[in-house]
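A lone chain, given as structure tokens: the form predicted alone.
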Amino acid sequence: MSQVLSTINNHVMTISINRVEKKNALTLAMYQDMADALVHANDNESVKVVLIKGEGEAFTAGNDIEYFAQRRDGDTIAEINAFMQALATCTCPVVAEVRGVAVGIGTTLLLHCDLVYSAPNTRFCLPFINLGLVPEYASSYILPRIAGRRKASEWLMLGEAFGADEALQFGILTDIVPADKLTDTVQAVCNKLAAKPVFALQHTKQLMSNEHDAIEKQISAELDVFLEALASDAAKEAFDAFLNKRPVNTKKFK
């Protein structure tokens, strides 16, 4: 079965990660994958909304670390770049569907889309620091303009995971809604954009994306340290401990 679902139903296309046995961990062929969905939709007048979930229990739990680990000097992270330029520069309203974990990038991404709902008891973390690496996806941009400089310090340079409240607190999500009722919530929204005037609902989009030649800036500036970061001695070896089970040697974090 595919990793990534995508499907199209009252004008509303839904793109659900599907890796559930890796707590929907996101591989470079998904990235694609989610990429070229959200490419189709762009380029097909029927879709009118987009949304983006996780099947089962978790949103993502962001980059499957043994790709990076694994990974060659030299290598590209082109698909990735894909998503995000896909997501980015996506036309349609962007609605999110929140549970479980959202990790790295399964928190940044959110940043991009244009409603985004959560159940209470989901975890978002923004570990890149952990792992020696650097912010990704603008975050480093978008963060401090809706949480403030002094939270977006504290979420990325501490790199600890926080609470559903505090998202919504700091300007992640538009509403924490029951898991129950998540759903069917998100649905309904859903249903509510693809019914208004398709001129007015992309133009009040496109009229508030008015830092996006900033914000891809920032995504290049961003991807061009990560990549110098994921070959520092700092990174492999926590990417060895990560997948070793075993603690860091902090000594390596020169």
Ligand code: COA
The other form holds:
Amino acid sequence: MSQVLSTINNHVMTISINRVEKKNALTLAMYQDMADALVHANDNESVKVVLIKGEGEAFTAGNDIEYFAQRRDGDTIAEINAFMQALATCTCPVVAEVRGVAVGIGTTLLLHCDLVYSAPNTRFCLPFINLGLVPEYASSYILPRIAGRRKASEWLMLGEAFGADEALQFGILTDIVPADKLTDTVQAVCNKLAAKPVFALQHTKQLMSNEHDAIEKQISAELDVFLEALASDAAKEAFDAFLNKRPVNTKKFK
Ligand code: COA
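The form predicted in complex with coenzyme A, contrasted with the form predicted alone above:
Now the complete complex, all chains and molecules, led by this one.
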């Protein structure tokens, strides 16, 4: 079965991450499939809304660490860029349904969605610092603006998990919905959006996206540092520790 499921129903494209046994951690092939689906949504007039969700109990545990561990210096991450670019420039409203865990890019991508609904028990985390990495895809630009510099610093410099209440309070979420009502609530929101006049809907989104140039500039600046960080001793040690289910040995890096 495909690791990204994409369906269109009643003008709503649902993109569902489907790698349940790995907490929906994202491989390059999965990023490319999601990028292709978003491009298709933009090109297809019958799609008015995009919904992103995860199969099973997790939204996503973020980038596949096994890929990062195997990656050779100089390899690009073009598939991740393709997905995030397609998401950041999607003309339709994008809704996210979040439960379980939303780690790394699983939290970052929410910053580029329009409406984000979460189950109460979801754990969010931007663990980049603990992996020797840096923020990505404009999270270092958007988070200080929506959450304030102090909270963004806490999330990005300590890299600890936080709950749905905090995510709601500091602007990552639209609302928290009981887990057993989440899917129906989100579907109802998508159906409402799909019934809106498409010209007004898309332009409402576009008019709110007036920081696009600054966001693009930040994505590019972050990417240069991110690629450098991926090759660092700290990152290599963190990836190896995760994959071998052992604590990080902080003596292995500065
Ligand atoms: N990349 C690769 N594999 C991952 C993964 C990731 N990001 N996240 C989870 N997995 C795998 C685990 O290795 C495990 O595989 P196994 O069953 O073959 O051993 C499986 O998914 C289940 O994960 P597990 O850690 O047992 O689940 P958990 O409920 O105890 O913890 C997380 C869930 C998400 C908190 C934990 O897996 C985690 O911290 N993952 C790393 C997240 C991360 O740092 N992502 C950012 C990368 S930039």
